[in-house]
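Here's a solo chain for you in structure tokens, the form predicted on its own.
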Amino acid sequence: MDKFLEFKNVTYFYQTKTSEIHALDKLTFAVDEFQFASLVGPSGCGKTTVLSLTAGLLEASEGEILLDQKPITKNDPRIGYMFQRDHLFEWRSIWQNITLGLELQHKNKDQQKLSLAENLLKKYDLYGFKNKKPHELSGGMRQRVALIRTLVLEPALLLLDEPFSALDFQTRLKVCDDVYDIIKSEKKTALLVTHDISEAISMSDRIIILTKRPAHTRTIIDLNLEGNTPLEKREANDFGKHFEMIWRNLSSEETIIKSP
């Protein structure tokens, strides 16, 4: 695989009213073109910043983003960002919902992409919905219209930040499968940053774990579980193994445990 998104010593610093935070140092790291990876490490460490960076809503003070080994540039349209909460809008249908980004960005008339967004909707099941408010809709249902509303904007990189956080448990399991699998079937390259470790290790294909602020890698997981489905996969025989690895490198500060 060829290397998609490339983090290159990457340093950030932010001011706040009495100081400067050195965030991340000389982060370096790589995701393969539609791989799944995922960014853990210890609360506070800067994981959201590394997405937002990698949007092109932050710059970074050092270092170079490459995305198709090309500069990220601010608010780069190869990139889609989906957040912790959907931001629906209650007023507006499913299918005014989705069409959102267009509407923005003045392509509401376009009819390939009107065209893409009918036939998410019915692949994935919410064709039947699309006259619907955000409030008729389950969890589930909607985090997939949050998620088909992004896709429809054709991006090559998918952001996910914690975009499962506000669901209970059960939605969650099955929320996981339902993204994981409009992500593989589009064949998207995604990224996402999570702090429940279950959740990485079974949607993911590489894991990048992050030390304590500033942030830079400390080390770096591939993994390849038995399993179609992220739920199947918390099945596979080396998840434990997995999960406590992870578990001390992000509880351990010095020796980097190593993958088994």
Second form
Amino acid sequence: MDKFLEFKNVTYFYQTKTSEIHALDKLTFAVDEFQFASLVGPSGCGKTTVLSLTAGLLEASEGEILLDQKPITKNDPRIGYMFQRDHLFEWRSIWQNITLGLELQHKNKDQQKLSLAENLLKKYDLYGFKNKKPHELSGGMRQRVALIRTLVLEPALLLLDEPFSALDFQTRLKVCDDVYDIIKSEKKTALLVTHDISEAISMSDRIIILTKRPAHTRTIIDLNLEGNTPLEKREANDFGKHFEMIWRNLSSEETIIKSP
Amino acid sequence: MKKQLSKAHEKYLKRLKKDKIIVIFWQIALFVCFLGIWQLLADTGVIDPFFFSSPSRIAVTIVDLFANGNLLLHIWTSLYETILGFIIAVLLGLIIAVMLWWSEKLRKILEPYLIILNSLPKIALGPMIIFWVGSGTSATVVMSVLICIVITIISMLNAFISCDKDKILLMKSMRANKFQILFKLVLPNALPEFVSVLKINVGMAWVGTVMGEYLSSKAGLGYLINYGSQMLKLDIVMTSITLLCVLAGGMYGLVSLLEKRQQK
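Would you mind giving the form predicted together with its partner chain, to go alongside the form predicted on its own above?
Once more the chain from above appears, this time first in line as the rest of the complex follows.
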């Protein structure tokens, strides 16, 4: 399979008033097309920095980031970003939230894009809520709306920055299944940042483990667990084996959630 | 079709309605009691009506002022100056706050000046304002604007700056430009703060108007208070204060209506 997203020796320094922070050091990894990849590593190791660099919100100090063999540009339209919180705008209806990106890119008259938005709402059981305000929806529904808002722009790569961290455990498992299903059925490549090893194993085809700051790749693990959904994959025979392996890899690092 | 309410919910709604009626009843009762006691104390000579006036004397003064055609002129003058000062201050303050949000450098340069202007008692500028723009309506409006504008700039700027950074990042990730971030996120996000600023400014604009009319005016309720106190016609002073209460309350009510519409 072709490398779709490629980090080649990427180094990044944050500038602050008092010092220069070395966040990433010659970081190298790749994600194949249609793969679901996860980035795990200790708190503050620079996982979100990797996503910001990929989205073109930050510029690498050194190295190269390629998407489909072309360099990433500032606010690259090929990339969609989903944040820790859903960040729905409370004064806009669900429909207005979903079409926000189209509006910003002056594509809100494009019938093809609008019917895609409508179809996604129907497909993921949110059509009946299109005229509601975000506060009328549950946490899980709000995350689905946030994902559809990103998908409407038809990005080739989806960046997910701990999108389930604000949810309670039960909702989290359900939303993981929903998001995984949506991403796989819409045939998207995804890069997830998470602190939760179980979540990473149950959702990913590939896990990239980072070291503590300045982060570089500690190891890359390719997975092929039985099961069609993250919930089913949690029951797979090899789940525990992978969990132990990743846990051992991270044992010298800090603050990793070892959830069941 | 009307939804059938459960008995418990019906009881809950009834209790809410009853509580509301009790609050309104006591608000009115307190007002009536206040007027009644005031009138009684004045009639029985416990307080001197010359200094403290009374509801009946205020009513007579209103009728007299209305009969000689002055009342509407004074009300209109004050209302016009207050509304004009209020609108100019809110619009100008909003524009300046947007400019300061837009340019961090400009914000840093102007920050100390804003702090000084905020702490300065604006009444101190009164004599200068009269020299600069002349006496009468223009001086009163400028005074009103000066009092309202600084609080508008500071409050709105704080609201703009405190807009969630991740939401701005989300907009940028969808390729929004700075205009779009302003109009589609920062401004609507600051709407609740804007309504609070309007509420504060209703009171502030009236302070500015009365101060301006004290200093240099031939008409208006501030002028009437000044005239009444100098001529020892304290009924006129009390009447003007009563009218100010009614007008300021009315303006506040209009802003509250706007707030309710915004919350819907």
